[in-house]
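Shown next as structure tokens: one chain only, the form predicted on its own.
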Amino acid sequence: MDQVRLGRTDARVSVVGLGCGGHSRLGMARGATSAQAADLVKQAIDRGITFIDTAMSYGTEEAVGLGMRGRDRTSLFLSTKSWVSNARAETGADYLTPAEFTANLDASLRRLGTDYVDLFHLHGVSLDQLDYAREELLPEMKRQQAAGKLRFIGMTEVFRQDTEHRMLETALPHGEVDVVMVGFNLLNPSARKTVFPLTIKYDIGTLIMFAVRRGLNSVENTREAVDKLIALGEVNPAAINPRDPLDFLRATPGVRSQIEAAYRFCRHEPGAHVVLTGTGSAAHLEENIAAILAPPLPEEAQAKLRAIFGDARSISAD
């Protein structure tokens, strides 16, 4: 398993991160039990994955705790999160008090069966919520950091709504967080212009979400997503095959699938550190690991992607 330095945390973690949310939630979204989900966590650890990302809202913290049981805790890098508002993400202003926010951290620690997490995130912060998060909750996170309950401070965006990364673009220059989770994929590479220059400048770790979601998991779904980009004027229809917009990727020597190409696109982007992948299947996990560990896409394919999707910014491809 390849390792990467996670920005100024100086932690060495696996480039493949096990994402325990998304559409699968370790298979629990499709009926898997906590024990079955825990087995998948164990298999991921056995495969060399050291970065595990979960959240209070995912409902997978207990399964992650079961999967980690009996393992060397210091060899794993554990990430979890709390919303900043009782309305969860986006524009909700029914904010958690610092005490309520810390109560969520404490509950996460109990479910995970650990006395600390390596990374605790302000989860799904919108631009409207940013000032409150910075002024009221970040100081509380620093107090809990001093108490030893968390090692590093993170922040995640609401990529489905904030596809141009306005929140992160505003937050990052303050230099208050160690790691961010950012949406990035070949149908919306806008973080290349707005986020990665800042994370590189301030040596902030990055976790890549939405590398492969619905818009990239089949030819039909990709066609639907690209049709939206064409309607928005962000993709030139003359530059693609409208029936199969990414056919040129699958025809590229050494590329085994569209999904593999999408993971490779993210993995080798300057400024990208950990690529999160979610699944409920051990076999699917192996396929995704192999894709993320594969070499960069050939420059000709990368150049064509830049020419077609370089200005795309308005969809998350979820």
Ligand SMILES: NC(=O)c1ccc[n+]([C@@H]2O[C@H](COP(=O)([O-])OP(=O)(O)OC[C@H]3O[C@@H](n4cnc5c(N)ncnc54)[C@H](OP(=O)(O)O)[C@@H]3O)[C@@H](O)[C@H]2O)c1
The other form holds:
Amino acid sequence: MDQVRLGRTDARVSVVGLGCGGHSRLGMARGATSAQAADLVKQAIDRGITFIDTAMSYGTEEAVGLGMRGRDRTSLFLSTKSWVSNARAETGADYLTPAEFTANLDASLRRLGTDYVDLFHLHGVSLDQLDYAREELLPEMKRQQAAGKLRFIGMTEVFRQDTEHRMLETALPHGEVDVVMVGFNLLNPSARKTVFPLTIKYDIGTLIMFAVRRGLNSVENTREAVDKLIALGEVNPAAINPRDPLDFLRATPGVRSQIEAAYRFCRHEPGAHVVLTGTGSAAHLEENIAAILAPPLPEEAQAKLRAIFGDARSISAD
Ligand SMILES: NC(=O)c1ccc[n+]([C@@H]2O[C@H](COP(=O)([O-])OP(=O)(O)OC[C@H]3O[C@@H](n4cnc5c(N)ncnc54)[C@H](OP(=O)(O)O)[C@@H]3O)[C@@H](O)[C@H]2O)c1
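Show the form predicted together with the named molecule, please, because up to now only the form predicted on its own has appeared in this conversation.
All chains and molecules follow, beginning with the one already shown.
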């Protein structure tokens, strides 16, 4: 397994991160039991994955705790999260008090069966929540950090709505967070212009979400996503095969599939550290590890992607 330095945390973690949320939630979204989800965590650890991302809201923290049991805790880098409001992140109102926020952290620690997490995030912060998060919750996170319950402070965006990364663009220059989770994929590479220059400048660790999601997991879903980009005027229909917009990628020598290409695309982006993969399937996990460890896409394919999707910024490919 390749290792990467996670920005100023100075931690060395696996370049492949196990994402325990998303549409699959380690298979629990399709009815897998906690024990079956834990088997996927064990498989990931056996394959050398040391970065594991979960959240209070995913319902997978117990499974992660189960999967980690008996492993060397210090060899793993565990990431979890709490919303900043009682309602879903995007609503903005009804903020958690610092005490409620810390109660969430404590509950996560109990479910995970550990007395510290390596990374605790403010989960899905929208631009209108940022001031509250910075003024009220970050100081509380610092107190919990001093108490030894979390090692590093993270923040994740609501990529489905904030497809141009306005929250992170505003937050990053403050230099308060150690790591951010950012949406990035070949149908919306806008973080290349807005986020990565800042994370590189401030030496902030990056976790890539939405590498595949739904928009890239089948030809039909990609066609639907690209149709939206065409309607928005962000992709020129004359530049692609509208029925199968990524056919040229699959025809590229050495590219095994559209999904493989999507993970490779993210892995080799300058500024990208950990590429998260979210799956409920043991076979998909193996394929995705191989994809993330594969070499960069050939330059010709990368150039074509830049020419077609380089200005795309208004969909997340959710
Ligand atoms: N704001 C936030 O904080 C936030 C938001 C979203 C996600 N996240 C984090 O980011 C992680 C990654 O995002 P994601 O879960 O959406 O992951 P992803 O890796 O971009 O996409 C996963 C989707 O693609 C499918 N898939 C994966 N590998 C496949 C393969 N080899 N063949 C066919 N289908 C495949 C999965 O279904 P199968 O189960 O069938 O494989 C799943 O539906 C999440 O798990 C979570 O930890 C955070």
